[in-house]
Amino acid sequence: MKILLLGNGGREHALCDALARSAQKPDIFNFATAINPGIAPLVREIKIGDICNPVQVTTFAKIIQPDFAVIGPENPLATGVTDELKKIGIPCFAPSKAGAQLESSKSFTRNLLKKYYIDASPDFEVFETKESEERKKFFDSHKGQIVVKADGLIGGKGVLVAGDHFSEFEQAESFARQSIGKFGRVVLEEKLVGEEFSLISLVDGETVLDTPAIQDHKRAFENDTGPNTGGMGCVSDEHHSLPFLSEKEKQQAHQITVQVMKALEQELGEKYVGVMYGGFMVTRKGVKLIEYNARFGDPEALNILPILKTDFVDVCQKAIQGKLSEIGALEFEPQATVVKYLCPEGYPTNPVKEKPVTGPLRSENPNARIFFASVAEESGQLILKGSRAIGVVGLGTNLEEANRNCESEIQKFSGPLFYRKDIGTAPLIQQRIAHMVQIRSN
């Protein structure tokens, strides 16, 4: 069994670890932009190149002849790497370029839900003109409480939210014009009020298998302050849910994904295979869709994959074959997870780079895991490369224990690093619960 894995971040380290645990004992080949010190010991070979270049990827794939490929990041999906691999007979646990529009085009997804009568969107409009009058009307009709979404991939920085990123129309309009100039469109949406959660599902076009519900923490600093990041950490409780989330609300999110998966087949004439990562919000009007991603989240993958009991290689194979129903349901260890990312000082606006940090390559604690992201091993040292560096996972019988294990592991690292200490703590979790009590009472 040979598997080609694309990517070299923290998500891909977690994917590689899950693949390597398989009873099938696969040979894993990593096509990457850099050597990840956590992935290197788990794979047979690492090939450095441009993961978004279909020619480079398929050239390597022709040499190794993998049984299938797993694509970690979103950019190779958007450039059609999946399609080119399929042309040379290599199936992928990943959607086609057309299917990946679910993430790469906000307007595609909103219009898809509208066309197929899937009631999960806020009020929205898609604009293609640089004239601002109609956008001003939309802004005023919602009293400025809107969200501006670029209609393409901008590394997690393509969304501006009223109150967080702008207060005046001119600020929102400046970003809207940038999006139109770059992508030809911009999406304006009503700002939703509630609590966000992620429900990542593995799908084959017929069956939807959910992973634990998770809450990501995007803001850089404690108490949800500072600029947005790719995600400073995530939590999921021992029930594979969140303390503020009901089972009914999880099922609402599941049903939205089922409907969208079916709508994609009707719209594109092909089944969607791979990951449908739904970002949802519980509002006073029920569960609403914020956005979809077409791959595992980072850091969400770090919560999910370490506690996955079902053989991940089997899951990928069944999804590719259209036989996910044979899996039944995904099995997970009955544990809570807390993930915190160690980041270089100054991240995300002015991060330090090329500075050494010290710490273990693997955890000796059975209730902790370490995943490497934007960090390299040079002359026996770990060197920061400027983005989120090291994802530390704590496991436990509840969130309190998981947080203690995470913090204990973090103390083994030193260097110009910082992280959000409040993720997974009782005060922040209670704040989320109180917010949802208020939302539901309204």
The other form holds:
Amino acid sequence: MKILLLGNGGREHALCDALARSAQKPDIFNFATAINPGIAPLVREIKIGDICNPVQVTTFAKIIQPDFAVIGPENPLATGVTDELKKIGIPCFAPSKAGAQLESSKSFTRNLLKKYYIDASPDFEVFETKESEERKKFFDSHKGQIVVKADGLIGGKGVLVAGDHFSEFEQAESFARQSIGKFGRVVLEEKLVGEEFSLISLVDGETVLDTPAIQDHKRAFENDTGPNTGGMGCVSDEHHSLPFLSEKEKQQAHQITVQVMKALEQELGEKYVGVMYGGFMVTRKGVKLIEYNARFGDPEALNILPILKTDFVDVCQKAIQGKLSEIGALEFEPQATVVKYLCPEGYPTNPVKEKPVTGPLRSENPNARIFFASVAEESGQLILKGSRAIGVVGLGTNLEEANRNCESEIQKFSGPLFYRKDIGTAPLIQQRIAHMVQIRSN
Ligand code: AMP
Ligand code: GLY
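Could the form predicted in complex with adenosine monophosphate be given as well, to go with the form predicted on its own?
Shown next: the complete complex, the earlier chain at its head.
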């Protein structure tokens, strides 16, 4: 069994680890932008290249002839790497370029929900014209409480939220025009209020298998302050849910994903295979869809994959064959998980780079895991490369224990690093619960 894995971040280290644990003992080949020191010992070969370039990827794939490919990040999906691999007979646990519009185009997804009567969107409008009049009307009718979304992938910087990023119409309008200039369109939405959660599902076009519900923490600094990041850390409790989320709300999110998967097939004439990562918000009016991603979350993958008991290679194969229903449901260890990313000082605006950090390559604690992201191993030393560096996972019978295990593992690292100590702590979790109580009572 040969598997081609694309990408080399923390998420891909976790994916590689889950594939390597399989009873099928696959030979894994990694096509990557750089060598990940956690992936290196798990794979047969690493080929460095441009993961978004279909010619480079297929050239390598033709040589190794993998049984299938797993694509970690979103960018190669949007450049059609899946489609080109399929053309040379290599199936992918990943959607086609058309399917990946679910993430790469906010207007595609909002219009899809509207066309197929899936009631999960906030009030929204798509604009293509440079004239600002209609956008001003939208802004005014929502008293400025809107969100502006660029209609393409710009590395987590494509969304501006009223209150966080702008207050005046002109600020929102300037970003809207940039998006129209670059992508031909912009989406304006009503700003929702509530608590966000991620529900990542593995799908084959027919069956939707959920992984645990997770909450990410996007702001760089404690108490949810500072600039937005790719995600500083994530939590999920021992019930594979979140303390503020009801089972019914989790089911509502699941049902939205089932409907969207079916709508995608009707719209595109092909089944969507791979990951449907729903970013949802529990609001006063129930569960709403914030956005979909067409791949695993990073760091969410670090919560999910270490506790996945079902053989991940089997899951990928069954998804590719359209036989996910044979799996029934994914099995997970009954454990809470707390993940925190160690980041270089100054991240995300002005991160230190090329500085050494010290710490273990693997955890000795069975209730902790270490995943490498933006770090390289040079002359036996770990060197910071400027983005989120090391993802540390704590497992436990509850969030408190998981957080303790995460913290004690973090103490083994030193260097110019910082992380959000508040993630997974009782005060922050209580704050989320209190916020939901307040929203539900309004
Ligand atoms: P990104 O992951 O960069 O696309 O950022 C999306 C973030 O913007 C989400 O995690 C939310 O926090 C926020 N967001 C997006 N859409 C809305 C909305 N309609 N209402 C409130 N917040 C939103
Ligand atoms: N953790 C957010 C993301 O992967 O998009």
